[in-house]
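A single chain, nothing else alongside it, follows as structure tokens in the form predicted on its own.
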Amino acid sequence: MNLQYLNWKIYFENPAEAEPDEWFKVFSTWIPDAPEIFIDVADYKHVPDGPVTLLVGHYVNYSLDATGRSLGLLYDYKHPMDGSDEEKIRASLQGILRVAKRLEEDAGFTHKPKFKAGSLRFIVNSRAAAPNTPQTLEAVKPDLIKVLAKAFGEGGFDLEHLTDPRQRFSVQVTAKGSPVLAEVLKRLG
């Protein structure tokens, strides 16, 4: 298989102090202040079930997102990346965590985000490359359980495919303890 438009979601610890203007203020210092070329902050709070406050940048998306009736950070993938698919799962993750610590420490916040790094749903944004069945499961899995045993341990956590035909390909992931944001980023260097 040949994975692209990866995509993760970590949850919040404090989901109900996450507050949407704030977030539209601290994406907008990223804008001339990052490694990434982004484009535009959007405000989406009046759509339900969906992103509330969109960073927009040329390779990579980050929102404030509610899609599922469950507040997170959502990483946005959405270029073609090079490597196996281990290496793309791997740097995807890496990907989010990186953010998830940045929002963390941010001084923009008021209200601080915390996010529960063993709380996460993998998603791959093409229905085309894969489709949303136990076919695609068995052919990301393998790769997908070798970079999680690197974050969280061997049997160091859960995957459950999220089936239903009408969504992107989806897991969600659900490590077992309590795992640190910097913790998980350091075993996966």
Contents of the next structure:
Amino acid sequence: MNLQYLNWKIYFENPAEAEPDEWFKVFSTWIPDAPEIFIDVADYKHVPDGPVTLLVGHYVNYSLDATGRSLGLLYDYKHPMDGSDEEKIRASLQGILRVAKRLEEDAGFTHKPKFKAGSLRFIVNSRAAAPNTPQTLEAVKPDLIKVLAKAFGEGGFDLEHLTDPRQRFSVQVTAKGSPVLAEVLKRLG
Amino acid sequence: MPSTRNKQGRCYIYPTMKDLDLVSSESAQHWKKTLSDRLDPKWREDIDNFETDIVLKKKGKIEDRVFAETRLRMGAYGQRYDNGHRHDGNESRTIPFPTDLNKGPETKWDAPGMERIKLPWGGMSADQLDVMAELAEEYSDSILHITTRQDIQLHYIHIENCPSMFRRLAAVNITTREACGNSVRNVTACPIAGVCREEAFDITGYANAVFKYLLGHPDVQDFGRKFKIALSGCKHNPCGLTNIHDLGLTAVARPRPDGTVARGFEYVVGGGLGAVTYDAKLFSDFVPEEEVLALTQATCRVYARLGEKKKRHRARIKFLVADMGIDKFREAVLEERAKLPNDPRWTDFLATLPKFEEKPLRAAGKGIPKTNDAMFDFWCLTNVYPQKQDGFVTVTITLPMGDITSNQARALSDVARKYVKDTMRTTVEQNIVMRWVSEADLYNVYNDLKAIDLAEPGAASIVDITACPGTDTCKLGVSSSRGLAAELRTRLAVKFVEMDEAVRNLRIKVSGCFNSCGQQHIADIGFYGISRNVAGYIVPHFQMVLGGQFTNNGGSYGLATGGIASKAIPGVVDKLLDMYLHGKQKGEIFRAWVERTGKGVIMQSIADVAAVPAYDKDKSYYTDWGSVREYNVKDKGMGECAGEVVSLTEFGLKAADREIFDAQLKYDAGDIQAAGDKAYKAMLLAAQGLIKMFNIDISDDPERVMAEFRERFYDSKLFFDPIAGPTYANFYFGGHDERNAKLDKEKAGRRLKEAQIFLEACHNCNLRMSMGANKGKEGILAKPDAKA
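Next, report the structure of the form predicted together with the partner chain; the form predicted on its own has already been given.
Whole complex next, starting from this chain.
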């Protein structure tokens, strides 16, 4: 395969404490002098089951996201990436974990977010590149497992393919135990 | 890679197939490959052409402003910060987009933009909504935004994703063509047409005919500004808003002496909001149905010919009608109408009208179910409309700020499939209606909608606030219309259920600037964004407009009352509502109360709540709603509502450039005959483009194009190069003579080179003429608007 448009979502330990206005403020402070190209922050707290607070970037969008009615941080890589599928999966997973860590440490929050490093969703945001079928799962699984084994150890996680054919190709990743975000990042290299 | 260089040093470089692949991702190629055969051939050609234009633009072959108008005519609009700058509250910062390329004057290639999707008469099927939900996820931000003209807009889109989006839309019969730019925009219509208890007749099929007839029509390609058309089934309701449109058609059923009924339309022109509102003028109180398309075509031709092209702020048809006076305007249109050759499409559509008669999916009910659910009862009060067909109702799905997420949209499609087939429509109040709901199903529909958070009450009420995108995404936004609307909505919703009916039924509408996309002039309480200097600080404000009339199709405009600081507005609205509730006479509507009370008294009464505290006392007034940056107006840019004035000649030359590009690709791929044929076609298009300076009706017939080119450009020597004389025209003449010949590689290669040189000569000729180099030769040339 040639996987592109990779998304990851990481869920909260403390979803009730996520305050959209705070996220808006924090994301806004990220725009000036960012090493990434950021454009603006959008507020969608008036709609359910979708983005809540969105930091729009050129390469990546980050959002406080309630899609599927579960709150988390969504990482949406929007441009074609170079490398093998394994490299792309690893790079994007590192991407979301780094941002999650940065958010946990951001002094702008009164209600600091705390993420579950072992509760993630992998999404391919392209129905052309990855139709939501068992065949796609078979094709993606080996590279996904290689990356997740690095992150959580061999056999240290469960995968669940979310099979609704109208949704994008998505796999729920649940690590065994309670992995620590910084350690997972370190293991990924 | 082949290249040639002309004597001015302009270098042509045509990309190889490999280069084309670089700008077309695998996903894009997938959609092209899998969908192309399913598309309407004309729409496919439009999309293929646009894709080629993207490639040519990246190669520097198309001017910024020509590309801007090209993309606008495919619905791809600019967004805030697309000039590459954003103010962070302290200073303006450059956004370091990766390329220096532009997609319009002062518009960065990589800056995200908005895509407007046209939904004629607001109609959409469940399958179409599903596709738009997918596009929102994959290319946008999972939000579908419904506009006040029944379109759907997606934001934060990269221009290079547009061809894939267009293909996926076209595969479900949606086009974005002419959704923006100087063209006929979406044709809007009453969303309850066909089920309305008060309509003269169902106008859906007529709206569709107007849309289809004018889409891409040669007579609507040369406007100075946009042209908006609306249809309504009756005069007194606000669903169609015909009075605020460039052209408004209101259904009239006129009894004939023999007892039958003649269908026709009241025809009004020149209405409009914007900075200065204009009342629509009555052109005719009855235009028979068989005459509607012909008269509309004639109106468009007069607007294209006589409308202002240079002064953008005077280029809408409302100015032309006002300047000429309705009588002279009518005379000009009728004269034009008399000259038009008959087109069978003017009346063919009448036979297709029954196709638009919708049928229910489920059997009629016998009354709305009785429940003990008070919220259901309240929702029925505000969101349910009993149809003229017994046992059926129309349900309004209230969308906050016109927004719905992809997941909600998909779930809504399922509800529609379950209860009503494909009878959804968007509304000018940024909602969606589902028609033909059986009364027997209503409680189940309510519960299904509730499960996806789409059963909010308050449709068409004071909490159902209309707002344009404003400073959130619009380049012209001055103040945060969505921020203000959200705040008002949240506050008013708390007391909505207990509100007096007179207050509950008022309308609030908000625009981020004076351009009135939020339609504030026809609201009871309207606002449009302005800024004010308060003790040396710039403070976000809104001009308050009171007493507009939403009914009677936007019957009359409100009164600008005064500027109010954004953060003071919720308090001001509370005070106003209180004053109205306690000061109104029995049965007195808001507009009448405003007129009786007077602007001075109202402003005086709200002065205490409207006051702006000093900066050091309360800094919050110096930051807009939905923003954390101290307010400034430096992010405001040049709007693209007006589009770019690009002549038909420039469009023709661009089409020729695209054709020669394709010819080169064919040549590189070894398809020699096709390369030669396309090279000739490129010359034909370029010649035709030049002729359009004088005759916009020039046909596509190669013989006519040749004859007219020879007469207007060769015999007049207008085309002659200052140094090379007539040489380059001879390439076209030679190509024309041998256009049906079988070509070998050498001959095709030669024709390709000659065509490239001829195209360059056409560009130079256009340049010389636009600079006035041929002044004095007009006598030989001028045959404006001669019908071929």
